[in-house]
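Taking the form predicted on its own, here's one chain by itself in structure tokens.
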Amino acid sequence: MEGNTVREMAARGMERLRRAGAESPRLDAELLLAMVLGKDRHFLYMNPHYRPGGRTEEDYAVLLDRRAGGEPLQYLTGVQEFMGLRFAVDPSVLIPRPDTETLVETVLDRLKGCCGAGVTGQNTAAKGAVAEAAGQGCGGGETFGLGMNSGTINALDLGTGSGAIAISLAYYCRRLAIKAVDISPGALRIAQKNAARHRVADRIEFLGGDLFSPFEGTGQKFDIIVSNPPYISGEEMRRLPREVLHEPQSALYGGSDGLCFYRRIAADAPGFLRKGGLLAVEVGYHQAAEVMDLLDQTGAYTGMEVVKDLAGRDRVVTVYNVRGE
């Protein structure tokens, strides 16, 4: 018989990636082989003696070489799971991380009572966050509930990238209407594709621009502003793993101290948040205190809280706007 079996191919692929230092060589090798075959991993286990033939081995070898060279698995497969949903990704967008699910779940938690009847999908954590207090009024903050017990909730996602945050929020809360901004045309194309995939494109408007620039002079106000801005410092950029260096640096680099975008968001958000509106931002594991200080210096916010991720690290900072109407 000609050609190797899928078991042999997967074993050789795993060894190739192990030698290259991949963190999960078996998983990566199997996912790449399944992708080349147009199957799922289950097929590999159920058909270990299958010999695919054709150009399968050559195509698989190319992907293994790229992965061994440091290209992220998600860019090779073109997908990443986030909040129980599958998102298309490519090198124009940052790969959504599990840590960022804390940001989405925090916002959904603040919305509990607003979205319980409108939750879709199968993500248990997200459902629990919005359904736990259904019927008890919106939000966990005293000011956030004002004016939000009926009608549409207007949200803004700054630096949307793949759209993972905006799309997840819209998917799990039907009352949300979201504007999502990114400076990258490539990112916006991917985000629009993902919104269509998850059938929330009718409630998300994607806009090109730098943070709040699309709304300057419009008088637009939002109930919620959410962002996972670039927050890697100059020193940290020099120490990033090689895989991360394949991702768009504009989505990673937050200025010399990593706080550039937080300064801008802290200063400008009050002009675009209604009074009592929520601002929620993801932060690096060591940045919560500095970001809280930046927000506090503006005198524009109250009810400041820090939310930890599943590893117990400070991950999200939330505040409510005390200015405006």
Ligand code: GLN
Second form
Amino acid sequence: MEGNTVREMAARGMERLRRAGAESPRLDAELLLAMVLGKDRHFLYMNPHYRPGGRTEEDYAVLLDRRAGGEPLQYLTGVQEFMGLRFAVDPSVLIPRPDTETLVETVLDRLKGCCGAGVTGQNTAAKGAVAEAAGQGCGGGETFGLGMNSGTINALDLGTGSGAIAISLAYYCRRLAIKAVDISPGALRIAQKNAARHRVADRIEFLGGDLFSPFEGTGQKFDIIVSNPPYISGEEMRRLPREVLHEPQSALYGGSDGLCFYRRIAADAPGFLRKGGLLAVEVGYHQAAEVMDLLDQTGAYTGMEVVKDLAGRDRVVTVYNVRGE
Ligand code: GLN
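Let's see the other form, the form predicted together with the ligand, since the form predicted on its own is already up.
The complete assembly is shown below, putting the previous chain first.
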């Protein structure tokens, strides 16, 4: 009999990654082997005695070496799941984090009753209809949601990266039309591919630029601005886990105190939000108070809220714009 069985290969792969200090050696070893075989992980369990032969062992060894050297699993497999959707990723984009689902869920929650019959299913659509019939209106609140019971809801995603935020928002809320900005051409290419894959490319326009730069002087106003900006401080950059060092520095580094992008967003967002419009940003777990201060100092916002992630840490700050019309 030629070569090793997949069970033997997976066991050795796991041992290799365990020795290299990988956090989930078994899962990673299995996922990489499944990938080399062009199958899913289930296949390994159903066919433990299968001997793939050919180049499989060499190809697998190369991937194990890269993983053992600290490359994130997702850059090797090329995918990360986020909000129940599969996103293509490569080293030009930050790997979407589960924490960031809190940001998407917060915005969708504020849009409750606005989205109509999206793919979230009958149930959500039915609840929306009830909320609107009860006169609560779309978006619920007093300040936000005025005049939004019909038509397109315009959103802006700053620093879209893989597009995970913009695409999942568009996917779960069919009334959203989104402009998604990123300074990295590589990121925009991946994001466009992801939007096409999830069939929302017709409602998302991807633009190259630095935060609000594509809209300066256009007079454009949005109903919602959302962002997961880079927020790692200089001090924290020096202590990043080695895997995170493989991710683009431009997606992580938020200036020496980590707050540089929040300063710019806090100052400029009121000029691009309609009155009553929502600003929702992800923050580092220890940054909520500082970000709230920055927003407060502008005098441009009301209704500030902090939302915690599933681990109970502060993760999202939201405000409504009081300026303009
Ligand atoms: N949450 C990411 C991390 O912990 C940072 C993402 C960001 O800077 N927006 O690595």
